[in-house]
Structures are given as structure tokens and as C-alpha cells.
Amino acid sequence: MNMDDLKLSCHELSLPVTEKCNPISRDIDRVNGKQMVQILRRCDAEIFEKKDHDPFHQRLYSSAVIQTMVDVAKRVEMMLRDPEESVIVLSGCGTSGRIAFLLTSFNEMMKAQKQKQICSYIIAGGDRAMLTSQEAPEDDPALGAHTLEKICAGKKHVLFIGISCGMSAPFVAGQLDFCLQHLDIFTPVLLGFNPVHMARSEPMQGCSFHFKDVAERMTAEQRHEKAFVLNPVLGAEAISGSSRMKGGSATKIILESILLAGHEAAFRGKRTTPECISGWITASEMVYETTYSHSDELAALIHQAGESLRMKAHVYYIGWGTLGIIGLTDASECVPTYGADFDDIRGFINNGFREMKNKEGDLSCLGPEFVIGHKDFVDTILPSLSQNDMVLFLFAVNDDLHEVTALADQVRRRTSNLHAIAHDLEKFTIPETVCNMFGTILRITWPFSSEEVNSVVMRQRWELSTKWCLNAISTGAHVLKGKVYMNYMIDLRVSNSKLYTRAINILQRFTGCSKSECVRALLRAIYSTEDLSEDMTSADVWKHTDAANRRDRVVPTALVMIQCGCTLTEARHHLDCHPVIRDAVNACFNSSKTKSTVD
């Protein structure tokens, strides 16, 4: 190992979990859309992983995680047997916060028990979060406990479960604060995927606590089961940091085994076990196994994506019920992940907001990005629609077919790249003429149960399917693109405390420069200057990301100017010359005639 490679090791060592560089994938950028399934392929599989390779990491299925796992369910079956005086309420920010609306869902199994639905989410910066990007209110700690305190007043019993894949997220660290001084009347329960020691310890606005201080508490507490902390490690994400692919999927599946645990605990009079808890995530695992056997269509579908949006056309997601939501969700999670236009990949959903059932409703007014229903597709986007825009439906067996055939049959008219992603049952087939209407379709045939063809239960993996469907699509699209450079999402938008510290890392990672340095660069790149002021280089980190959310190529642009030792305006012109980012920061290793220190 030469000296650069060796600091660029001691500085993933530094890093948490969650944001290191994944060895699986360290070359996505070099592959084809088949190879790029089978690394995707490979990198979720860490998800269920059996072996302890580091006796200091727990896995999902360790037992320690499990008999925790048991421990919430059981408190949920206390929360259903006393509805009236209680609520699970779900809470994250970005990616988790969808996470928790699309949980919500579970309230439809309380419908079918005639009982109270008590069931409830908080994402940060509110609804218009499950479809844009709402970074500043993620880092407000004492927004987090207000909104937290609001929707719980009058209630005797609260199960929260706050949800910060990196440990890292302000808005729910004041929330689970919060809870710890109310003990009598909140159970906290905090999910994430580091190790307790990784959680962030840098200072948040207005507090004088951090993250990994009341990851600790709650540590403590969880001795004497007043709170819990679920934090398997995953392994490292796919595209380093970008939580809302394997973070998002374990959510997912942690959650849904809990609520489905506790239910029947509740309702059928199933003791909840260890047994019961590892029969519900090999389950998953078996939705797992089952979506990765198609991977044919699904490199197909990716190879489609990315020839649209490299030709600057678009992505359409076209969607019933909550597979419509997944679609909402997997497009909105484009924007600050990839520096994308919010236009390059978006989602619409069958009766827009009705079909959504979000708290504060319509919201449609509010922009071009709240514009998703299937009517609204047909009036302002079908029009326009090129051969080059890539159609994508999604839906299941039980969603209303001719509805999905009158709807192909519009699109057909316009362009034949036309395509789905659809689920049926063994016995309970799609019908051959809706299939032929697509030029590739993914279908998925799963087991039959005639007790699952409308059940929440089935709905949920068709749910999570889809989800790594999409996950793979939208990242091998933006790969594709030349939006990341090795496993890196180079081109992110720096609009959270979260993501400019991210950024540095991202720049330390491959220059090899001191945090102060890269820093500076990053700063230059956001205040689009050469002469930073001393108000610049001391003012608070919210606000460099309240001025970097304006810019765009904030951190290739930084990372250009640290490698040529070029001015603002020259690093800017390497990449108005070379669009896609590896290929900016090829010809700028060239230009200097530096030695790459990844290559």
C-alpha cells in the first residue's frame, strides 16, 4: 500500500459506518448495468448478514438486536391493548421521515380490527418533506421536541421511535431528549445503523447536548427498559452515505417486524419471541432473494433510465397506492443525493393527494413538485413526452387493471419507452395483454395465500420490492450519467449540517488535504468568492448551507479547485468542459499531472 492510499484508509477509518466507502462497490462507476446489479445485489445482502466479522458490531440478526426488537414489539401490544390513552408515533428526517409516513399504513390493519387507528408520523420540515428536499429544519433540535410535544398532548402512554440512520439527525436528538425527561409518559426508541461511540458528537444549534450524548442516556436507560436503541451495523452504503438505499430497506424491515409482531401479539393471541421476531426479517429476506432473480429486467430497466437522462430527457414513475408513494419518494430522494433538477426523475400517484392520505392534504399549490397525480401527468407532462422519456408503472395485481391499460394505452400513443415494474399472485395473474403492453416488464409472481391477496402484509413487500427495484434504477441512472465518481455522490447538495460534513470528507477523501484546507475550498465554491471575509469563514454551519442550497457543483467544484490549485472561475470552466464529473476530475489529475490517488 503507497502513502496516499494509506491516509485515505486512516481516513475511513475516522469515518461512521454509514459514511464510509463500500469495497463491494468501489468501481460502479466502471461497470454495465448487469454488473451494477449484481454489486447492488451484493451490498444489500449485507443487510441479513449472519456472520460477526467485528465482535464489536452487531448485525440485524444478532441476538441482541432481536431480544430488542422483542422488547418494542411487546410495547407496541401494550399501546394496541389501551388505544384510547395511547400513540406510536414514527419520526426521521429526509428518507426516514417517508419511511415513517409509508409506515402509517399499518394503521389500515387497527381499520380492519375496528379499532382506533394510533399510528403516527413526523417527518422534518412537514409534508412538503415527503416530496422536496427540507434540509434546515433537520438541523433545529427544539423544532423536533415542539412538534413532537404538539401532536402528543393529552396522552398518557407514547411508544416514539425516532428514526437517524447516520446517528446524526438534530431534529430527532431534541425529540428523543425530549422523551428522556418525560419518562412517565414516553417509551423512546431510537433506530440508526452505528455503533453508540460513532454517533455524532459535533455541536447542534442552540443545545448544549449532542447526538451521541443522548444516544448514551439512552443506553442507559435501556437497562432498566425505560428506553431502547436499535443499531445494527449494515455495512457501508452502496454509494457512500446515501442512506436512503440500505438505511431506508432495514427501516423498513426492523419496523414492519416490530408493528407486525406487536399486532398479533395484540389481536391473535401469538406470544412475542425471538422466533417470531427472525421469522419476520427472513421473511424480508426472502423478498431479498426474490427481487434480485430478475436481474435481467432490472439491469434492462437501468440501462433504459440512464440512456434518458444522459440524453437530457426524463424518468416518469407512474404508480398505484402506496407503490405509487415508493415511486413519490425514490424520485424526491434524487434532488439532494444527486444535485438533480427535481424534473429529471419524478413520480406520480393515482388520485394525487387522496391516494397520498398525508396530514395536511392537498398541497399542490404549493409548486410544479407537489403536482402528482395521474391526471396531472396526462394534462402537463404526456403532451409533451419524447421517445427519449422513459415511462415506468408501478403496480400490483389488485390495483384496478383497466385503469393501468387505459392509461398505458395513452401513453403508447406518444412513445413505445414504455415500461413496468408489476406484482401478482400465484393463481391471481396479471392478465397476458396487460404484460404486452410494455416494452420490458419486471414481473414478480409470489407465493399465494388466499389470506394475503388484500392483506397490509403482502402489500409490504411488494412495498419493499419495489423499493430496491427503484433504488438500483434511480442510482444506476445518475452512475450512468457520470453524477458519481467511483462510489461517491460527488455532486450533492451541501444544504444540511449533515451534508457539509459530508462534503469535507468526501474532499479529504480524495485529495488528501487537511480538513482546514478543504474547508476553505468549500467555502470559496459556496460563496462563489476567491477573497472569503472573516463573517464567512466564522459564521455558524447553517448558514454555508443555507447559501450552498442556492448553488449548484458546489463540491466538484471545490474538489477541482484543490487539485489544480486553479482559481473559482478556472475550476468552473473544467467543468462546463466536462459535464460529467469524472471526467472533469480526470482531465484535472491530467492538467496537473498529478498522479490520481484512486486510480
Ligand code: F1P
Given for the second form:
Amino acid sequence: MNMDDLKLSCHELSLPVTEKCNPISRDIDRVNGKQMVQILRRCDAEIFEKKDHDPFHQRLYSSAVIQTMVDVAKRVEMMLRDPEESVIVLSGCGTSGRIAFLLTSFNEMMKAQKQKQICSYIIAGGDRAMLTSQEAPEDDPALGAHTLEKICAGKKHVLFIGISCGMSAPFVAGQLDFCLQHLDIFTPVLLGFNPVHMARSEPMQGCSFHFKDVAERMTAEQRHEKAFVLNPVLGAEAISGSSRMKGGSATKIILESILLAGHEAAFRGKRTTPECISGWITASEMVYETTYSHSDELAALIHQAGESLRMKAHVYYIGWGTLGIIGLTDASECVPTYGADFDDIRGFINNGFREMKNKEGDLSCLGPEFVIGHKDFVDTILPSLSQNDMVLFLFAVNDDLHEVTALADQVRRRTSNLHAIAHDLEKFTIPETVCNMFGTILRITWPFSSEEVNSVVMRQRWELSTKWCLNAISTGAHVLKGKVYMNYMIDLRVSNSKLYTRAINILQRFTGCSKSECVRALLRAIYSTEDLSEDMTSADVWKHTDAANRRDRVVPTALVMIQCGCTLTEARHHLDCHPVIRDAVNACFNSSKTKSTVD
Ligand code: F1P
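The form predicted in complex with 1-O-phosphono-beta-D-fructopyranose (F1P) is what I need now, so please give it after the form predicted alone.
Next comes the full complex, and the chain you just saw is listed first.
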């Protein structure tokens, strides 16, 4: 191993698991759609990996993790038995908040039993964060605590589940800290995917403690069963740091298992045991196997979506019910993850906000990103739809198939680039006439009985399956468009402190330079100057992210400046000559290699 390789692996070792580079997907930017599906399949398989493959970390199936899930499920049971005085709050930022919102569909199970609906969600930045990225509130611990306090006013028992995949979000840390100060009322649970010693230890706005302190205090309280830390390791994400993928899926799997087990115990007298928890996880593993067994159709959909994006056309997800929410979520995440325009990949749901049932109601007046109904699609998009635009329907056999057929008919009059992801049952299948309306149809016929047709459980499995498919399609399409270099999204928006740290890590990773050199280059790009003033260098991270949020291509600019030893203007010129980020980075590495050979 030479010195550079050694430096690189030391740097990689210092990163938390959720920020590491996954060796499985190192070449994802150089493969075709079919190979991409296999890479994503192997990365997702790590969610379910047994502990024997990884002696160093707790995994999802580890007995300690399962036992903590049992303990938390018992708390859910207690809350359900005393609904008047209790509330279960699920909270997170970005994807974690969106999954929290989705999980409140658990209320439907209580409604079906004429029980009080006690599940509530918090997403940093409010409901608008469901469709657009509101990353600045994520950095505000006081805002997190205040929002939680408000929602729980008057309750005697609160089960608070704070989700932060990277164990890093200050908003969630503030809430957990608040719970730890009021353990008579609150039982806090931290859900994340790093060992506690890898939780973030950088300062937080206006706070004397950091995330890791909170995680350690939580661990100490766990000994008295006053708090719980659920932090199995899932392996690195397929696109480094993109916790919307494995992190989001595992959040859904873990919390659904806990809520269902608690529900079964409270209403069906079924005691929660480690066996029943691992049974729920195994059911999700079956969903994983079944979904990826349709790899040919998935590869075809990735290819198609990649073509649309490459031609600067659009991908539209047209979903029904909660599958529509999965579509909206996946589409909106492409903006912060890939620097996409909001209309590159866009989601629509039947009945718009009425179907979402979010707390703040209809947000359509907030701007075009919030226009989400099928009717809006028909009125505003359909008239100008072109053959290059891809339309992808997301539905299940118990959705209104007349509505599906009628809308598909309308779309087909404008384009044949119409495809679907559809779920049905062995005893209750979607008619062939409906299936034949789509070019590629990824149709999964699930082996459940027809009594389960309306059950929340089955819907949750279809949601998970659709999430895996859409994550693969939107990730694959952006990789094919050239947005990713190796398995790094280099052109990330540096809009909060976690992403600021990731930007510096990426620069260190690719240039081999010291942290301080990388910070300087990043700040030059952020403040658009060759001469950094004292004010700029001494400002805190939040000032940097505020400025960076208003500027494009900051990380690629810094990377080119360091690698080619050039000025800001030269770096920007280089990037202008190579609009595809992967080509720009490649060219920059090639030119610096030639330069050093000549030198
Ligand atoms: C929260 C989050 C991510 C988002 C981006 C910024 O992360 O909003 O969902 O994709 O990376 O951070 P976490 O708190 O769950 O780690």
C-alpha cells in the first residue's frame, strides 16, 4: 500500500458507517441498468445481514437489537392501553421525517377498531418539508425541543421516537435532550444506523452538548429502561451518505414491526416476543427478495428514466393512496440529493392533499412544487407531455382501477412512454386489459390471502416494495445522467452542517489534501472569492451553509481548484466546459495526472 492509499483508508476508517463509501457500488457510475440493479440489490441485502458476517457491529437481527425492539413494542402496547393520556410521536428531518409521516398511517388500524388515534409526526421545517428540502431547521435543536413540547402539551405519557439515520440531526438531538430532562412523562427512543461512538460530536447551534453526548446519555438511561437506543448497522449506502435509501427503508421496517407488535399485544392479546419481532423483519426481507426478483423490469425502468433525464425531459410518478406518497417522497428527494430541478422527477397523488391527510392541509398555494393532484397533472402537464417524458403509474389491485384505466387512456393519447409498478394478489389479480395499457409493467403478485386485501400490513409491504423500486429508478437515472462520480454525489448542496462536513470529507477523499486546505477551498467557492476575509474564516458553520445554499456547484468548484491548482474563475470555466459533473471530475483528474507526469 502506498502512502496515498494509506491516507485514504485512514480517512475512510474515521467516517461513521452512514457516511462511508460502499465497496459494492464503487463502479456504479460505469455500469448499465441491469448491473446497477444487482449492485443496489447487494447493497440493500446488507440491511438483513446476520451478525456472523460482521463481528464488530450490531445488525438488525442481532439479539440485542431485537430485544430493544421488544422493549419499545411493550411501551407502544402501554400507550395503546391508555389512549386518553398518551401519545406516540415520531420525528425526524428530511427523509426521516417523511417516513415518520408515512408511519402515522398506523392510526388507520386504531380507527378501524374505533380506538383513539394516538400516533403523531414531526418533520423539521413543517409539512412543506415533505415535498421540498428545508434543511436549515434540521440544525436547530431548540426548535426541535419546542415543537415537541407543543405537540405533547397535557399528555401524561409520551413515547418519543427520534429518527436520525446518521445520528447527527441537531433538531432530533434537541428533542431527545428535552425528553431526557422529563423522564417522568417521556420515554425517548433514538433510531439511527451508527454505533454510538460514531454519533456526531460537532458543536450544535446555541448548545453546550452535541449529538454524541445525547446518545451516550440515552445509552446510560437504557440500563434503567428509561430510554432506548436502536442503532443496528446497515452498511454504507449505495450512494455515499444517501440515507434516504437503506436508512429510510430500515426506518420503515423497524418502526412498523414495533408498532404492529404493540398493536397485536394490545388488541389481540399476543405477547411480544423476540420471535415475533424477527418474524416481522423476515416478512420485510421477503418483500426485498420478491421486489428484486423483478430485476429485468426494474432495469428497463431505470434505463427509460435515465433516457428521459438525459434528454432533459421529465419523469412523472402518478400514484394512488400511500403509493402516491412514496412517489412524491422519492421525487422530492432528487432535488437536494442530485441538485435536480423540482420538475425533473415529479410525483402526483389522487385527490392531492386530501389523500395525504397531513396536519397542515392543502399547501398548493405555496408554489408549483406543492401542486400534486392527478387533476393538476391532467391540467398542467398532460397538454405539453412529449414522447421523451416518462410516465410511471404506481397502484395496487385495491385502488380504483377504473380511475387508473381512464387516466392511462388519457396519457396514452399523448405518449407511449407509459409504464407501471403494480401490486396484486394471487387470488385477486389486476385484469390483463389494465396491464396491457403499459409499456413495461413491473407487476408483483403477492402470495397473501384475499382477507388481507384491505389490511394496513399489506399496504405497508407494497409501500416498501415501491420505495425500493423508485429509489433504484431515480438513483439509477441520475447516475446514467452523469451526476455521480464513482459512488459519490459530488455536486451536493451544502445546506446544513451534516452536508458541510460531508463536503469536506469528499474533498479530502479525492484530493488527499489536509482538512484545512479543503476547508479553505470550500469557503473560497462558497463566498466566491480568492481572498477569504477573517470574518469569513471565523464565521460558524451555519453562516457558511446559509451562503452555500444560494450558490451552485460549490464542491465541484473547490475540487477543481485544489486538484488543478487553479483560480476560482478557471475552475468555473472548467466546469462550464463539462456540464456533466462526472466528465468534469474525470477531466480534472486526467489533466492533473498529465501535469504531474510532465512535472
Ligand atoms: C436527515 C436528512 C436526510 C437528507 C439529507 C440531509 O438525515 O434530512 O434525510 O437526505 O442527507 O439530512 P438523518 O438525520 O436521518 O441522518
